[in-house]
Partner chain sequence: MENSQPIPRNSLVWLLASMFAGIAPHFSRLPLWVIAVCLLCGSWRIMVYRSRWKLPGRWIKALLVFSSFAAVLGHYGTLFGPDAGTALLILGFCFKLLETHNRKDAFTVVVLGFFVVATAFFYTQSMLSAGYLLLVCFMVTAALIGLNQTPLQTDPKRTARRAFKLLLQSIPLMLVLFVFVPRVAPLWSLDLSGSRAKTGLSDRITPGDIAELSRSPELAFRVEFEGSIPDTSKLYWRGLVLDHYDGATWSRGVSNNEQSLMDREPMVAGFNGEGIPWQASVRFQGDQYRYRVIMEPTDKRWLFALPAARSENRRVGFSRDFRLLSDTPISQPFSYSVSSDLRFSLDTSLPRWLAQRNLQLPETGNPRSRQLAERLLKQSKTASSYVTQVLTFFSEKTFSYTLRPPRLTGDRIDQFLFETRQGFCSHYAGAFVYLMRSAGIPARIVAGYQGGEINPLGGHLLVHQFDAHAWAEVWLPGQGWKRADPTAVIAPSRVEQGVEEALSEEQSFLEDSVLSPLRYRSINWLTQFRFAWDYVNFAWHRSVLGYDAKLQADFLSRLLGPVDFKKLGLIMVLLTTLVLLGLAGLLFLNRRGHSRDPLLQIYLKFCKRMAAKGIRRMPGESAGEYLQRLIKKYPDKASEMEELTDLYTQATYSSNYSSNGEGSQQATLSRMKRLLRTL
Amino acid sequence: MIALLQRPKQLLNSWSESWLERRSPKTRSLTLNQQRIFIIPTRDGIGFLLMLAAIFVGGINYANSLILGVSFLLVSLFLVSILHTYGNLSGLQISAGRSQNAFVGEEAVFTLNLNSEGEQDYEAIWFYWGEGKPQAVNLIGDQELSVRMLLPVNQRGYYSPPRLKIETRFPLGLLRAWSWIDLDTSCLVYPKPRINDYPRRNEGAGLDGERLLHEGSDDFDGLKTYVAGDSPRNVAWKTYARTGDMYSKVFVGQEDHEHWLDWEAFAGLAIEERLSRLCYWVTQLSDEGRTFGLRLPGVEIRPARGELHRSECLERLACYGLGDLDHKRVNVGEAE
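Which structure does this chain take on its own in the form predicted on its own, if you write just that chain?
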C-alpha cells in the first residue's frame, strides 16, 4: 500500500525534474526573466485574499460604499505587490564563480556572482542550494556582488551541486517568487585524511630514490603512535592539541631526499582507508616542503614538490577507481 501511494509522488518528481531540465538546462550564467520566474501567493497571501472576499461580500450585503472602497484599495495593493515581487527577481543576472576543493566531511565553497541591470535594487533575496545553509542577499546600489555558499560534501570525486533555488517574498510577504538554476560548476572532493604512521621499509630494502632509514636524530621522518617511555621532547604536541591523540616524532640518521607513498604499503586495508592514509601523507609532506612520489595501481607520479604536485597527487587519490573521472578537468580553485 505504501509503495502504491509513493509511486504517484515518484512519477511527479520525475516529470518535474525532466521539465526543469528542458526549461532550465545547465549554464554558467543566466538572467532571470518571465520564462524562468514562478510566482504564487503565500499562506499569508491566501489569507489576505480570503479577508478581501469577506470584506467585499460584507460591503455588498450592507450596501456600504466605504467598505467596498476599502476592499478595492486592498485588491489594488495586492496587484501592485505582484509586480514588485516579480520585479525583485526580474533582470537579476547570476553566474557561477570559482569553487574551492574540499576534503570529505568538510564544506566546499562555491561563489556566485550577481549583477543588476541598470540601477535596479534587489532586496531580501534568499538562496537555497542543496544541503547548504540558506543565505539572504541584498543588492542595493551595487553593480556586482559575490556570494559565497558553503555546501557539505561527503563523497570523494568531482562534485556537481544540485539546482540552486532563488526566492523572494519582498515587499509584503503576500507572494512568493522563485526560480531554479542549474549552474554548470563543480569542485573536487579529496579523501578524508587519516593520521597514521609513515609506511617505512626495512633498512637496506629501499630502491633508488626511496629512503633508507635507521633510527637517529638528524631528520624528521614522520609520526608514530606514542608509547610510554618516549621522550616528551619528541611528542607531537600540535597534533595532540588538534586531535587529542598522542603521537611521537620519528627521526632518522640517514636518508636521501625522495619519499615514496606506495599503495602496496597499506596492503590488507580497504580502498577508502588506503586513500585516506595516503591523503594524509600527501598533505603532511607537502606542508613540510618535502619531495615525494605517489604509486597507485596503474599510476606512478614521479617525486616532486610544490603546489601543482600536491594538487595532482590529491586529484589522483580523489578520482581513484571512479572511471572517466580520472581524466576529467574543470576550472576549479584549490582547496584551502
Contents of the next structure:
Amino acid sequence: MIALLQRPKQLLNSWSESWLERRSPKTRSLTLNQQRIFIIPTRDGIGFLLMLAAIFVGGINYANSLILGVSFLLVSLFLVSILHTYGNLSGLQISAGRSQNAFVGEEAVFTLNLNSEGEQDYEAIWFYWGEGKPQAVNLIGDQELSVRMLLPVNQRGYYSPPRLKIETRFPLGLLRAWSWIDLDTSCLVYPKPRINDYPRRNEGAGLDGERLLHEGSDDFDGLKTYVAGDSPRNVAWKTYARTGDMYSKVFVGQEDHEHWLDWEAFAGLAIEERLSRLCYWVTQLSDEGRTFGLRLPGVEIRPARGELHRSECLERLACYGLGDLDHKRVNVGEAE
Amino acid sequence: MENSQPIPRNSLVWLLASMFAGIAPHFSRLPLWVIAVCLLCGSWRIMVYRSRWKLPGRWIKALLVFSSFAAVLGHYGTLFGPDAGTALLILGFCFKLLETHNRKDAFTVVVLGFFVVATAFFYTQSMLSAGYLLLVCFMVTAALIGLNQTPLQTDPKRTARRAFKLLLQSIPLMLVLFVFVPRVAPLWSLDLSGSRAKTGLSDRITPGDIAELSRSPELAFRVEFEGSIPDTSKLYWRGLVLDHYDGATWSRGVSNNEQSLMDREPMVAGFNGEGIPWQASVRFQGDQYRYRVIMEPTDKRWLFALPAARSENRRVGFSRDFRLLSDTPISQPFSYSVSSDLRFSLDTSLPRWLAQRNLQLPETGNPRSRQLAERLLKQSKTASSYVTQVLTFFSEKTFSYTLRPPRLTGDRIDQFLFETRQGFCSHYAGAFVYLMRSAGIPARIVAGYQGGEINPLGGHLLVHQFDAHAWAEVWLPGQGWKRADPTAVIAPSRVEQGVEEALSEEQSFLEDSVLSPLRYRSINWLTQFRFAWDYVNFAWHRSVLGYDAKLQADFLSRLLGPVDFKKLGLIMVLLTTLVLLGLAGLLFLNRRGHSRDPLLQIYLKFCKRMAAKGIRRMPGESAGEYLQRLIKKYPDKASEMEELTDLYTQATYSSNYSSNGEGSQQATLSRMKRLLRTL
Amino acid sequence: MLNGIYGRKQDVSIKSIEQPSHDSSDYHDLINAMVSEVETVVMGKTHQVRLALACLFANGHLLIEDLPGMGKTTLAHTLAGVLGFSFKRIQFTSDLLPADIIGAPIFDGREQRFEFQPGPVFSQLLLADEINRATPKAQSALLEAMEERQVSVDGTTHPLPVPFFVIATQNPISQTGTFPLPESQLDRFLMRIELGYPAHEAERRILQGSNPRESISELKQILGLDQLRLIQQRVESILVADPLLDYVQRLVHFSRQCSDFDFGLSPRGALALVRSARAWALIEGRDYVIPEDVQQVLPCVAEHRLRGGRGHSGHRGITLTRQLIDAVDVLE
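So the form predicted on its own is up there; where is the form predicted in complex with its partner chain?
Below is the whole assembly, all chains and molecules, this chain first.
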C-alpha cells in the first residue's frame, strides 16, 4: 500500500530529474537565458500582492484616486521587478573553473567563473551546491568574478558535484528566479590519511635509508691532487695561487635511498585502512621532500619526488579498485 | 536567503528614514500621545542600531500594544474607520520596528510602510503631498531592496539608485493602469468622519459681527464651463438659503411648529436619479450653461451652482429651495457637472407652509424699520414696486460698502438702517429681507459666492473664499422667486468687478494675508505665476483626483469610441504587455552595449549566410581557414569570397582603429556590402 | 584589392624605410632563400625550420624536444651555418659544472693574476644538447645567462655576444638521473618545437642523400649579422592591431579560467605569443599580424607553458593548445 503511494512520487521525481537533464545537459560553461531561468513569486511576493489588493479595495471604497494610484504603482512595481529579477540572472555566464582535490572528510574547492555579458551588474546571486554552504555573490563593476565553493566529500575516487542551483530574489524579494546547472567538473578525493608507524618488516625498504654519495656536481666535497686531464675549471686556482700546488676540486651529488611504500606492508588490514595509511605516508614523505615509490597490486610507481609525483601517487590511491584508471594523467611522464 | 537572516544595516537605514517620513504627514492630525509613542519607538530603534540599547522584552512589548489599543479605543471611541485605523496602523508600524529582528519582520514593516503611505491620502490629496508621498514610497522601496542585498553591499546610495530606477520604470505602467482600470462603484458604503474644521461659508449669518469671510484667499471651487462664461454680474453661486431670523442671526433653523409642515414634504430628493416631487415648481426657460464644478473639501453637504441648476450626478440631490446637495459631506475634492438655465421661474405658486417660513420674523423689535416698511408699502402699488422702493431707499441714503463696519447691538436692523449705514453684503441682505418680510412679502437670504476670476491658462473660473457673498430672494406673485441684491445697488463694482475693486479705497482687501499672492494682483508676473500654479492644480484636481467612472467613460469613449468592460480589459492587457515589452527591450537590448566594429558585423553576416548554406565557421577558425573550406565547396564564388575575406582581414588587422581613415573604411565597407550581395 | 588598402600599406613601408630597411617582401625572399638552404640539409621540415627562424627573428631562445636521432643537432648546426654565426656546443651531463658553461677565472702563473677564461656560453649560437641531463645547478647557470644575456663571475660582469641565441635540446623520454626543467625555466625559451618523424618523401631523400655533416660544411651563409639585426628591428615594427590583441587576450584569458588547464599563460607567455606572431607574420611576408599567425605559433609558444588539468586532456589525443585554439572565438 505504501509502496503504491510512493510510486507516483518516485515517478514524478525521476521524470523531473530526466526533464532537467534534457533541459540542461552537463556542460562546462553556459550563459543563463530564458530557456534556463525559472521565475515565480515568493511568499513575500504573494503577501505583497494581497497588501496591494487591500489598498485597491480601500481606494475603490473611498473613491480615492490617489489611493488607487498607490495600488497601481505597487502593481507596476511588482511587474517591473519581474523584469529586474529575471535580468539579474539572464546574461550571466557561468563556467566551471579549477577544482582542488581533497581528502575524504575535508571540503573540496570548486571554482566558478562568472562573467557578465555586457555592462550589466548582478547583485545578491545565491549559489546552492550540494551540501556546500550557500554563498551570495555580487558582480558589480568588474565583469568577471571567481566564486570558490566548498563541498564536503565523503568518498574517495572521482567526485562530480550534483546540479548547481543559482538563485536570486533581487531587487525586491517578491520573486524568485533560479536555474539549475549541471556543470561538468570534478575533483579527486584522496583516502583519509591515517597517522601510523610504517611496519618495518621488509628489510632494506625501511624508511630511514642512509644517504648514498656518488660523483656529481651538487656539493663541494674536498680537494684531490691534480692529475693531467682534469678540467682546468675544476682546478682550485686560489689554492694554486697561494701554495703553487695544483689541486682539483671534487664535487659529489647526493641521492636518497629509494624508499618503497608497499601495499603488502599492511597485509591483514582492510582495503580502505591500507589506503589510508599509505596515503598518510605519501603526504608525509612528500612534505619531507624524500624520494619514494609506491607499489599497489598491479601498479608500480617508480621512486621519484616532487609535486607531480605526489599527486600521481595520491591519484592511484584514490582510484584504487574503482576502475577509474582511464582518467590517468597524461603527463605522468613528466613526473618520472 | 533565509528569512531568519539579520537585516542588512543598509536596509535598516532606509527603513528608519521611511518610517519617519511616512508618519510625518499624519503628525498634525494624530493625538499627541501617538506621536510621542512613535518618537519613543523610533529613537529606541536608533539606539539599538547604534548598539547602545537592546530591543525591548516581550512583556514591555505586550504592555505597549495593549495600552495603545486601549488608548485608541478611548480616544476615537472605535477601532475601525480611517482615523482610528490609521492611528492603529501607525502605532503598529512603530511597534513592529521594535521587534524587527530578521528579514521577515522587516518585510512586514515595509508592507506597513506602504499602507501608511496609502492612508495618508485619506487626509491630503494635494499635488505637493502626492509628490512627497511618492518620495516616501521611494524610501520604502529602497528599504525593501536593501533587505534583499547581501551584507557585502553597504552603499545606501546604490540602493537608492536602484529604487529610483524601479519606481521610474513603474510609472508608465501605473499611468496605463490608472487610466484604464475600470472605476467601479464602492463595494460597500463608507463614511469619512467630518470632524475636521474647514474654512468656508457658515450656515449662520450675524450681521454686525466682525467680517471674516471676505478676507480668506483660499480657493472655494473651480468651474470649467463647456462654452462661454456668463458675465461676472450673473455669477451668483447659490449655496445656502437662510430663512430664519432670531433678531440677530440669520440661520436655517426651524422652529418647532414648522417641523410638522416639513414632514409633509421631503426637503431633499433626487439622489441616484430618483424623482423630485416638487419638479413641477421649477421651470427652465433657456439661456443654458453647462459646466463642471471642482470643489475643495468643505465637510458640508451643500454644493454651489448658478440658478436654476440641475445635475445628473448620482451623488447630487436637489433641495426644496432649489439648491444642489451632495449625499455625503464633501471631505475630499469633489467634482460634479451641472447645467443651469439663467432664465427660469421657481415656485410660481408658493405653498402656504413655504410662504409662512419665508415671512417669519421675531414678534417684536426694530420698530423704525417696520415703520419704514409700512410707509414704503403704502407708496407702492405692487410687490415689485415695493422692492424697487426699498432698493431706491438704499441707493438714496448714505450707505457705504466696507469690510470694517461698526458693531451692532440691540435692534440691529434699525441701528444699521438709520444710524451706522456702513456694512457689507450680509448687512444689506439682512436688512432687505427684514423690510420685505415686514411688508408681508416672502423673502430669504441666499449665501454663496459671487463672481470669480478667470484663469486665462485653463479658461476656467476660480472662486475664492473672499468671493463669498450674501444676497436676497423675494417671492413675487406670478413670477416666483427673484433675486434681489441690495449690495449691487450700494457698491455696483462689488458685483461687476469683485471685492477688491469695491474695497479699493479702503485698502482692506486681504489685509491679513500679507503673503497671499492674491493680494498683489497688480504685480503682473506674480499673477502669471499664480495662474500657472492654479492651472496645474486645476488639472490635478480635474484629471487625477476627479478621475471617476464618469470622467473615465467620457475620456475613453472620446479616445476609443464606445467602450465596454471587455474592450477595456483587452486594451488594458494589451497596453500593459506593450509597456512591459518596451521596458524589457530597454533593459535587455541595452545590455549588448558593445558598439561592434562595422567591419566585423558585415563579416559575421557573411558567415551567417554561409552557415545557412551548410558550412558553419568554427569558433577557433580564422577567416583564412574558413575561406579555404568555403572555396572547396563553392569554387565558382571563390573570387568574391576571397576578396571579401581579404578586405575584412586587411581592414581589421593592418591598421589600428585610431588610425583608420574614415573615408577608406567607408569605401571598404560599401565594397564588402556589395560583395555580400552577390553571394 | 582596393586602393585604400594599398595606400595604407605604403604608409607602413615609408615608416620602415626611415628605419633603414626594405619592404617586407624583400625579407620574404631572403627568408625563403634561407629556408630552402636549410632544407638542403634538414629535409621535409619546412614548418619547423620557419618556426626556428621566427624564434631567432623574435630574439628568443629555442628548445627542441624530440627523440635522439631526429636531427635536432643537425638543425642547430645548419642554422648556425646559414647565419654565419660563431657556434659552440655543450653536451649536458650530470657532472657538468656551472663553470663548464660560463667559464671560470684561471690563475696565470707568469702574470700572477686571475684571468677569466670564457666558457662555451660566449658564442653567438649555443647548442645545449640534452639539457635535462645536467643537474639543476648547471641548468640554472645556463638559463640565467640566457635571461640576462650576461655572466657574472667573482663580481665582474661579462656581457654575452650579440646576437645570443640558444638552441637547447631535450629528450622526451627521461631516464633515471635526469632533471626535468622546471616550469619557470621552460618559460625562458620563447618556443619549444618538436621535429617529429620525417614524411615519407623526405625520408627517402635523406636515405638517398649524403652525410649531413658534409652538407653542413657546404652551406652558404645567407644572412649577415647586420641583416639579422635589421630583421629583428623589423619584427618589432610589425603592426599588431587592436582586434588581434583582443584575440590574444581572449586566448590568454581562456587558458587562465578554463579548468582544462592547471594554470594559464602568464603575461610573459602572452608577450612571447605576440612577439612570435610578429616574427611569423614577417616570415609570411606581411607587415601586420593576423590571427592565423597567432594560431601557427601558439603550439610551440604555449604548449610548454601550460599544464593540463586532471583528466581533461591527452587521452582525447588533442593537445592543450589545439583545444585552446578551437575553444576561443577568433572574431568574437
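Under this definition, the rigid core comprises the largest set of C-alpha atoms superposing within 1.5 Å between the forms. Residue numbers count along the first chain shown, from 1. On a predicted model such as this, the values are computed, not experimentally measured, just so you know.
*Inspect the rigid-core superposition and answer whether the C-alpha of residue 54 shifts by 2 angstroms or more between these two forms.*
Shift at residue 54: 2 Å or more after core fit.
*Quick one: once the rigid core is lined up, does residue 71 have its C-alpha move by 2 Å or more between these two forms?*
Superposed on the core, residue 71 moves its C-alpha 2 Å or more between these two forms.
*2 Å or more on the CA of residue 126 between these two forms, with the rigid core superposed, yes or no?*
Not so; residue 126 is displaced by less than 2 Å.
*Could you tell me how many Å the Cα atom of residue 243 shifts between these two forms when the rigid core is held superposed?*
Taking the core as reference, the C-alpha of residue 243 is shifted 58.6 Å.
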